[in-house]
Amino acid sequence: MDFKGEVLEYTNYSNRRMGNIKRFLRKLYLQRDLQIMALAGAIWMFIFNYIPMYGLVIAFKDFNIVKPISDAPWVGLKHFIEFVNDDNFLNVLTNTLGISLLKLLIGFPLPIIFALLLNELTSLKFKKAVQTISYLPHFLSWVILGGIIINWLSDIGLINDILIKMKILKEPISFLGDPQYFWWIAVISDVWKELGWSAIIYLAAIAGIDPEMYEAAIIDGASRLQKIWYITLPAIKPTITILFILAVSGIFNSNFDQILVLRNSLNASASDVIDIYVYRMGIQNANYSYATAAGLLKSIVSMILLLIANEISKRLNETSLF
């Protein structure tokens, strides 16, 4: 190509690149009022979930909070070292990994089955009475529906009341006091609180299927489970891939706010997760460093497992996050 011929194909490609830009600037301008509320939420972000980042550094120094961050010496690992050396780490690690993982066996299929449930509803009006009732404890905060836990499963409470008319128990048991139900009932109590929210994503894939798709299964004679496991589990695998991906990143975080309010000293032996750790060591011991460490690792941990779980989700079925 001559060089007359390169300078009109830049000349070309400059003009296509300044005409995008043009585009794109007066859809910008004429979006204005939406682009306003969003750059609101963007400088917030900004300011509250990404300036503070900064004060991760804390971890490889040795902080005092009556000094400056930048006059506390650097320690490097240490208190990373500390944290996997402590002498309650294995425990903790074995808590928040326990009910972690029951959450994620349990917790997760009971939403999609809930779903695939629902849809089968053929009357409009208990469908959304059941929606309904199923949402509710969604919006209550664990402050709240912890209290309701803790008195049900008193010694003269609800749970302990029926058990022991039902002839079950001849005795109440201290569901709360005894370290080996405690898993459970956080289990439980977590997917009574969120299985109905967690279906809602699952009901809109579910209403995204294109009917004629049913239509025909009926016409081939397809039941109803026949209906579900050709049409309806593979139109909403997508979803589910998602979900479970984000789902595998979350295994270290053991729902902070539940176990603070259920856990006591009785428990504490199975209560005592990663992030009551961190709490623990941040907020009432003051070691501020050594917390900050202990979450950071807990972070990039959580990260690595998103990855793998991302990429094999990729290799296997090639739905992913990215």
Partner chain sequence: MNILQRRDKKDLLFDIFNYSLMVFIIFIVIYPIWYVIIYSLNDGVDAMQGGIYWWPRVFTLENYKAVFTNTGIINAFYITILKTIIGTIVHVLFTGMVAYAFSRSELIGRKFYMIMGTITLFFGGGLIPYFLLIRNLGLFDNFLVYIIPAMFNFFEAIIFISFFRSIPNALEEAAKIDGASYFTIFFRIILPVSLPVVATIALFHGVYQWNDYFTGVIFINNPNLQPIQTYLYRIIAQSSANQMLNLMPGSIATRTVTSQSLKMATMVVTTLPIVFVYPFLQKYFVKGVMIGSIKG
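Based on the form predicted alone presented above, generate the structure block for the form predicted in complex with the partner chain.
No partner chains or extra molecules come along with it, only the chain itself.
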């Protein structure tokens, strides 16, 4: 009799718990449609995002395509060491960094300057027209642009034609057939494609500046350059900083779509960047583990760079990505 109370209490407790579970199940039942939608997304992400993440383990294994990943023997850092000691490593690293640094040096400031100059246009209609036209190349594929570039730079192409007519050249140069020009071709064509598009974010930041600031500056007799220097640039500095952090962390990423189109066997020594190397070794030569290791090493270094750039910016500018 004594424990009757205890049992009662327990039943009460378990009733309450059952009640909670019931309520939970009921809630789950009522939102079953919602759960189906969310699960569909989760399953998709599991398959297309998470399984490839698991697939990275083949970088530490000797993976053979006819057997499942779990059967492949572990080999530790073998493939990483092999990649770093490979004859191609230095060349691939130089090309990746060379092209990226040139892009950073030229392709980063130009959109800012372009946005500032656009903002100085007095005719709004003209400004809109320039803007609209300048983003157009962003929407053309690299295959099309590559087709144009290859045509223009060929021996009988437009560039050689003009240079010879202007007596700058005597003999046509096969620009894409000579490694020494490749970096510049990659950088200039990239700037051409993305100049207008990259300027959009800066233009938006500029549009958010309080016009009263400019009016006050004008009354104080500030010149145009002073207005840009003392008002516009400081106002868009956070935007510049964040994009700069992203650009720095992306330094090991090359524009794969672009380089795949522009590269050929003659300029290979200048166009072999890490991403292309991974593609060549992995997909074309079926050297899966080795290529995965090369790609993974790149991602890790990029991640570290992002964190460092973010930290430095946090200390210097008090602006950071996260």
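Because the structure is predicted, anything quoted here is derived from the model rather than measured. Residue numbers count along the first chain shown, from 1.
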Please indicate which of 217, 52, 169, 120 marks the hinge of the motion between the two forms, where one rigid part turns against the other. 52
